[in-house]
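This document starts with one chain, in the form predicted on its own, laid out as C-alpha cells.
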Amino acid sequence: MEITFITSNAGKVREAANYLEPLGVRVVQRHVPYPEIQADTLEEVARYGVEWLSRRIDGNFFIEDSGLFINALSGFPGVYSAYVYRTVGLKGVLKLMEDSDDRRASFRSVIAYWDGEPHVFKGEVRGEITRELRGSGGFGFDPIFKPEGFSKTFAEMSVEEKNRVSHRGAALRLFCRWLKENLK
C-alpha cells in the first residue's frame, strides 16, 4: 500500500516512513501548498487542510501540523509556531522568556489522514524551554526544547532517540495502530 504525505519537510517523511514501512505502507512525499487557517487548535488547522486538499488530490494521504505551546506565554506560539519561527526565531522566543522562571512547554503534533473522510491523531510531549540554544540536530524549535526526563534538547539527541519520544512519534504510533485495525 502507498500513502502520500503532503509536506515539504523530508525529515518528517523519513520519520513517518520509519513507523509506516514495517506495516507494508510506502510513504510518498508530495509538496502541495494548502491554506493554514487561523484557528485555536492544531486539530482545526489540520482538519481544514486535509479537507481542502481532498478536493485536489486523489487517493489516501495525510498531513501533519505541530506547534510549541509555552505555559508562561499562555500557549504561544501554539498554532502560530511556524510563523513565529520564521519571523522571531529561536533567539526571539528566548528573549520573550528571559524574565520567566516558568519554563514549562509542550510540543504537540496532529496528523490528519484522508481516506474519503478525515481521521485525526494527536501526540504530545511535555518539557521545558532552555535558557540558551543547545545542539545542532533536528529542526525548528529543537535547540530550545528539552523533553521531560531528559538532560538533552531534541537538537542534542540522535534522530532515533528523538523519534522515540517526540510528539510526532506519538501521533504516528496512534496513526499506525489505527491503520493496523482499519486497513485489511
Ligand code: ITT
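Positions refer to the first chain, counted from 1. The term rigid core refers to the maximal set of C-alpha atoms that superpose within 1.5 Å between the two forms. The model shown is predicted, which means the values in this text are computed figures rather than measured ones. What changes on going to the form predicted in complex with the ligand:
- For residue 17, a C-alpha deviation of 2 angstroms or more is recorded between the two forms after rigid-core alignment.
Now show me the form predicted in complex with the ligand, since the one above was the form predicted on its own.
Below you will find a single chain and nothing else.
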C-alpha cells in the first residue's frame, strides 16, 4: 500500500517512512503548500489544513502538525514553532531560556489523515531543553531537546530510537493501529 504525506519537511517523511515501511506501507512525499491558520491548538491547525487540502487533492493523504511547548515560556513557541525555528532559530530559543532553571518542555504531534473524512492521531513526549546544541541527526529543534529518562538529545539518536520515544512516533503508532483496522 502507498500513502501520501503532504509536507515540506523531509525529516518528518524519514520518520514516517521508518515507522510505516516495515508494515508494508510506502510513504510518498508531496509538497503542496496549505494554510496553517492561527489557532490555539495544533489539532485546529491540522484539521483546517486537511479539510482545505481535501478540496484540492484526490485520494487519501495525511499531514502532520507539530510543535515544541516550553513550560518556562508558557507553552511558546507551540503552534508558532515553525516560525520561531525559521527566525530566531535554536540559538535564539536557548537565549530566551538563558536565565531559566526550569528547562521542562514537550513536543506534540498531530497527524490528520483524510479518507473522505478527517481522522486525527496525537502524540506527546516530555523532556527538557538542553543548555547547548548537541548532536547532528534529526531536524528542527532536535539538538536542544532531551526526552525524559534519556541522556541523549533527539539529534543524538537514530531515527528508530527517536521514533520509539518521540511525539511523532506516538502519533504514528496510533495511526498505524487505526490503518490496520480500518483500511478502505
